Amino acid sequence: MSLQRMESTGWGRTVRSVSTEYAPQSIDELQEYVRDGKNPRGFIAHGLRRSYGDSSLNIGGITIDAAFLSRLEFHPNAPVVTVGAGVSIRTLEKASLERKLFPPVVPGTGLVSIGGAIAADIHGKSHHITGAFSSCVKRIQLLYSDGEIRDLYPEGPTADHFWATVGGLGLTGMILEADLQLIQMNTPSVLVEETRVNDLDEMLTLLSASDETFQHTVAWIDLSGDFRGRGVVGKGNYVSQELSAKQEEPTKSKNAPTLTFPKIGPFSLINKFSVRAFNEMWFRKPLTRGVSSIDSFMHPLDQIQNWNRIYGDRGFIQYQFVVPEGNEDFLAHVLVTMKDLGAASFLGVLKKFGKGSPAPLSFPKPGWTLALDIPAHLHNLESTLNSLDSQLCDRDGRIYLVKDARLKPEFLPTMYPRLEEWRGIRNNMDPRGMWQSDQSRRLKLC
């Protein structure tokens, strides 16, 4: 059994926590020192720590590393496979693409692991199409706090428990592995085509006017200078085997990052300058029109190791949220707040979602979906963003958890109005309250 006192971090590094961190070699080994806990603050499981804030924190409790769920099992006669939890997405996409399949979702990141994904119901560019992660999932093995393993199906008798635990955050168990639907994939690229637009309303619009032939599609904004809204929509299609044998074969995706940024200490390199410098770049770089691998559309960021260094140690807020279409008055809103703010960042991402999952605590819903990366020390970001969230309750909107670091518990029934059915299923998988966070503590979620 290992066992180490260690201190931990959410990604955007603004929350530490110092816990135990169990790292077990098998299942029969996790099984019974789940079933013999009695740590008062409980446990939590991790996969790769690209969770935001604390939902995979517990300060004073243990941490259970998922490393070493790495099954990865293709079945012999449909376009399904099991995966362990400790899985990441980017070690699926790969051995998938081998026998010519992917997964129908993959998120911004491929560093995230199967248990995460989720756990946090995450979504990608094609949300308008295939929805979230959780579409893709046909089983969930899960332990729960008792030491038992139960298969869930998102159908017949297990669906309340299935649900409750996408979404939920590892707060019904312990996630160890998975069935996942997946799909044909001919060849690995996707044809790309960016377009430059000048403000907020031009934006929407070609998003809008994209979901209906792009199976993904995203724009970057700039958060610099006015904060108009402008921008690069980025759209794309699965590249068909005809289309790929008349056209250029794109650059190789690369499977480890080619750059590592160095810790800077208590400096940021964030401030109206850099931004104003870098965005001015990113809106006027030469458009892909074209072929281009499925990693570099889908992942750009993980070709630089840990990018979120560049803010300092002072680390930064994600600021994720959803508001139904209608809401559009909002999204301008939000922009000139930032403006007012300060809030000058590199990352500020724009998407359509389309229909929502059955789970209770799962963050897509339709509507405008937008992420500001914020530099944590601002003047007036903790009473801004406490601001913007008391409209989004108004507007019929959320944020999502697994960025949050900060959100006041008074929003979050509003915000996520299953969240008693929720409770009332966790609790009843979990009556000993043995799955615990940082976050669930803070949010009063269990």
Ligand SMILES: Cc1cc2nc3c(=O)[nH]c(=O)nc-3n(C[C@H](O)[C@H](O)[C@H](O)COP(=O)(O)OP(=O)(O)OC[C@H]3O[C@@H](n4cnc5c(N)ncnc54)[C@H](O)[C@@H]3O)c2cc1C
Contents of the next structure:
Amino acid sequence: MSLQRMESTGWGRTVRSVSTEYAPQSIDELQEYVRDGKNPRGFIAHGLRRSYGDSSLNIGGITIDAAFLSRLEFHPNAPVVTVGAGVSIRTLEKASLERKLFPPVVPGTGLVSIGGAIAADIHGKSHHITGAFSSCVKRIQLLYSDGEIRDLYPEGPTADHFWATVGGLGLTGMILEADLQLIQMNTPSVLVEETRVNDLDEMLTLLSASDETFQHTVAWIDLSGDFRGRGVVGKGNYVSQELSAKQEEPTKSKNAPTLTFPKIGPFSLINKFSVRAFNEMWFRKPLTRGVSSIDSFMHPLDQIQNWNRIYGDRGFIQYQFVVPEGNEDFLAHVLVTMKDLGAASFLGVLKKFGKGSPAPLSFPKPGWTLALDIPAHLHNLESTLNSLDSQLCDRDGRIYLVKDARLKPEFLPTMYPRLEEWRGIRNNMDPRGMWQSDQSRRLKLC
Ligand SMILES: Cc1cc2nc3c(=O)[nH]c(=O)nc-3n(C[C@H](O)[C@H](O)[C@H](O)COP(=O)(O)OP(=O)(O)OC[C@H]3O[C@@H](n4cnc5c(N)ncnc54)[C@H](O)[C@@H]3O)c2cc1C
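Just the form predicted on its own so far, so send over the form predicted in complex with this ligand.
Below is the whole assembly, all chains and molecules, this chain first.
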């Protein structure tokens, strides 16, 4: 049995946590280990640790690596795949494309595991059409804390356990595998149209209008200078066979990352000059208009490995929230607040969400979602974000828990009004309270 004491951190590198890392060799071994589990800090499953804060960490307890769950089996007569929880979205995409199939929902990075995708009910650029990841999940196989393995379905007698597991941050059990419904994909290409916009109003108008004609929409916002919301709106549609034949082959179609960011120790490369220069360059870069590979359109950041090191040892917070339509003034307010805080950074992303999923803890709901990377060392950051959280509650908004490293528990019931319902189901699924994480204790989730 492989057990090792290990220090781990989330993608934002603000939280460090020492736990006993368990890398199971087989499902039988894992079942027995979980059934006999006695550690009072319990256990939590993890995938590729792309959650930003402490969702996958468990100080003093056990963390279980899902990497060995690598099954990938396409059904012969339907566009459905049975996939192990440890398989990455990138691997699934690649294998699917070989069969002219594709997952309908993919995140901004391909380095997310299927278990992590379900446990966070992740969203992509297609949310206004497809909804969140759970919309393509037909079955979840879950290991419970009593050691039993059960199949859960979105409808029928197991539906409450299924929906508590979707977005449930690993706190109902360990996902072993899932059946996913895929979409037919004639070519591995997307027809992309990028447009430069000069301020937030222009950006909001263009994003809303584009949702009617494009399968994928997202905007990059310049988080420097006057923070007025200028940026680039990216829109895309899958390319049909006929159109592809007339176009050139996509130029960037490699799956492997091309650059690795070096270790820079305690120093951050972020300062107002470097950020201003980068953002100016990005705003002025030649716009893409034409056929692009799916990979470079869906996962542009994967071209640079370990880019999270740019913030140095203090790390960074990703503040991602959603507010209902009608609260556009709040988006402008957040940008001004970031300017006043001196929170210049490289990554600001805006997207309009469509319908939410039936999962009580799923993040997306109709409205605007804004994601901002913020260097963690900034003076007054904590009090500023607490104040924004409180304003978000007044506006029916919420923050994305899998990006969170610092939310106060008192805001949770307002942001997630079905929290009590989820707790009831979760306590019924895990009466011993064995599934725990640093985040679940910090937020008093269970
Ligand atoms: C560059 C970048 C871009 C991103 N873009 C997006 C995006 O566009 N949309 C979006 O929604 N998210 C996005 N994310 C966030 C990411 O999709 C989620 O954090 C996702 O959960 C990470 O999956 P993981 O395999 O790394 O899981 P981990 O970080 O290892 O774990 C995340 C959570 O899932 C649980 N979990 C993992 N595996 C299992 C399992 N087998 N059984 C039960 N629970 C499990 C963990 O307990 C934890 O609570 C992005 C992250 C990065 C770093």
